[in-house]
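We begin with a single chain expressed as structure tokens, specifically the form predicted alone.
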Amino acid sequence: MRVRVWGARGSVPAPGPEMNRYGGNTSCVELTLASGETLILDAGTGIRTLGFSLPPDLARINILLTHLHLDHIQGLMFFPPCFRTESIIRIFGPSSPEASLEARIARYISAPLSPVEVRELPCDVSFLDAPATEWEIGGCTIRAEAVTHRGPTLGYRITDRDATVCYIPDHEPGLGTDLAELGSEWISGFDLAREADLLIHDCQYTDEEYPGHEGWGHSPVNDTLTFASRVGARRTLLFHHDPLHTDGFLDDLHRTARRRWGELGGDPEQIAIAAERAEIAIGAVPASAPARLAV
């Protein structure tokens, strides 16, 4: 499987000089499956420079949103596909007791917000919740479950063959508690990452920034690396940047995140951080073990 990342920043885009080499779009990652079929996390506005780099041909598309904060739908407007009447789009989000999904992010793609009206697209669009047990896309099994983030919001594992990658973009585990005392049962997305060969994770805050915004939804690095390491993840790679944290200052937390993940008994080269454009390979190198703290 191959994971290629077209946004990474989280809340609002951060276009500008100072944002070049982790950029500026919203979340938006591309898998592609060993069929050659691509699923798509996200609709951030990372979407629209991925889909001028899909094949003119390709006619059916998948995408799986997390929840609808506008940081993750807002590309879907400007989509190149969703204007083109050969292709098929299925997207999968989280359901509402409130409203359909297609009426949620039909709210978006509607007047005055949008030129155009979801009914008015010409693609093939469907629109569905996401199954509350696993499923199947180009050969892949994927499961989806609700994580901590304010608003119906998923997690998602796709496993294909012997690659699993595991997405939670928006995500807030601790709570402000210690997430190493804490019972496996009592974290959100424990079983969903267990043991991912790559865990895609909330990495909004340092530890510092952190207090004040408890309940935002969001993961100080602290407890981004905690969890990584008591759900056993073979590689993470930390997303969702702050709009505010230029290049030089991922940087630095990626420096720290590596170190203080050698402190847990890891290996740094485990921890990465998400950048536009960047490709990870999953599946085909064994990943060397994970950190793990003791339960």
Given for the second form:
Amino acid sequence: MRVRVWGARGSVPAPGPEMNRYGGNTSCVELTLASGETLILDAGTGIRTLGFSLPPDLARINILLTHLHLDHIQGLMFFPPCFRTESIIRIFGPSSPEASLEARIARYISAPLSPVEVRELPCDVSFLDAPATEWEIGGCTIRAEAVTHRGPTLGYRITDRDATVCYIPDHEPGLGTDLAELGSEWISGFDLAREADLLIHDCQYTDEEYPGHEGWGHSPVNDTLTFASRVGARRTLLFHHDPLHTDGFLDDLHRTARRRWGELGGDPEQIAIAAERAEIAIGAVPASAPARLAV
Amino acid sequence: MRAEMPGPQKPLELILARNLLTSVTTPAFLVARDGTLLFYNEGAGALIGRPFEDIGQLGIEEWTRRFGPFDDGGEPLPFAELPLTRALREGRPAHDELTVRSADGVKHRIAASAMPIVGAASGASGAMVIFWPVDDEQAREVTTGRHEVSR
Ligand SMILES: [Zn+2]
Ligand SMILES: [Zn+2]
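Moving from the form predicted alone to the form predicted in complex with the partner chain:
The next block holds the full complex; its first chain is the one shown before.
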């Protein structure tokens, strides 16, 4: 499986010269499965550039949304395949007793917030509640489970042959508790992330910033690392960068995280930090990945 | 790093309920769908006389044998009649006044309100039971947050 980051920013796009290395686009990650199929995690503003890189004849596209906060769906309306009649797009997301996934997303893709309505999109798009049990797409198995954030939010566990990725971009498992002391059956997201080859996880705040943001739905470095350590993640990708965190600040945050991971008994090399366009290969990589257009 | 081998993960609504109970002084219990006591907070620990860490998760029978509730003659009340059981069975809140016994054998008169917890994904997953000491002095301590857990 090949993992490519198209947006790693949290909350709101944060473009600017001081953000160039890590990027200002919001959450979007592309998984290229061993079968060659593509799976897209979240549709933040990063999905726009991802869309330009996809082969124009790629018809079937699957998108897994963790939740409907704007930083995870904002790019949908600018995703080029949405405007091709040949595209067959399936969008999975959290269910709600209040309204269908389509109706909830249409609150954004409709007037006056948007110049187009969902029904006007020329592609064949369907909106599906993420199944409660494991399901399959393109030869990989997917599991979705509710995790601690503000509002109904899913985390995903995707297993493709010998590789498992866990994606929990918005997560505050330590809310009101000490993660190091808590029984593992009481830790939000534990089963999803258990022994994942790659854990892509919320790390929005430094430990010093966190007290002013407790309950906002995001993790400080210490909780991210404690969670990663408790679940036995083989590698961790720090994700959902605060819009205020510049390149230099994120460099420091990464160094701190690596040092702490070492103190927890791990290999500092296992802690990576997400930067736009960064690629990580896990397990079997597709022999002939689809050709890409230069972006 | 290697993961621990835990029991099955609790549904998110129980995890969040436990977080909530940890943050309030009102004595409260968290109970699974089958009546197993999953957690009680420090306020309840003060009432019972033992912190949760000393007792841990308990089955229904053991729980009622040790802590009641009891009728006026000191006999355990039928499990089916407890607010907690009614809340789980009927899927709606239930309330009653009961007598419980703390770890040191002292009996307390309490009001108990049980509320079923129904998760978005997992359905009925348990109940939360909140206790209000009927005894004036104790009730005042609980509502003002001035009580301590004996450890
Ligand atoms: Zn977010
Ligand atoms: Zn969010």
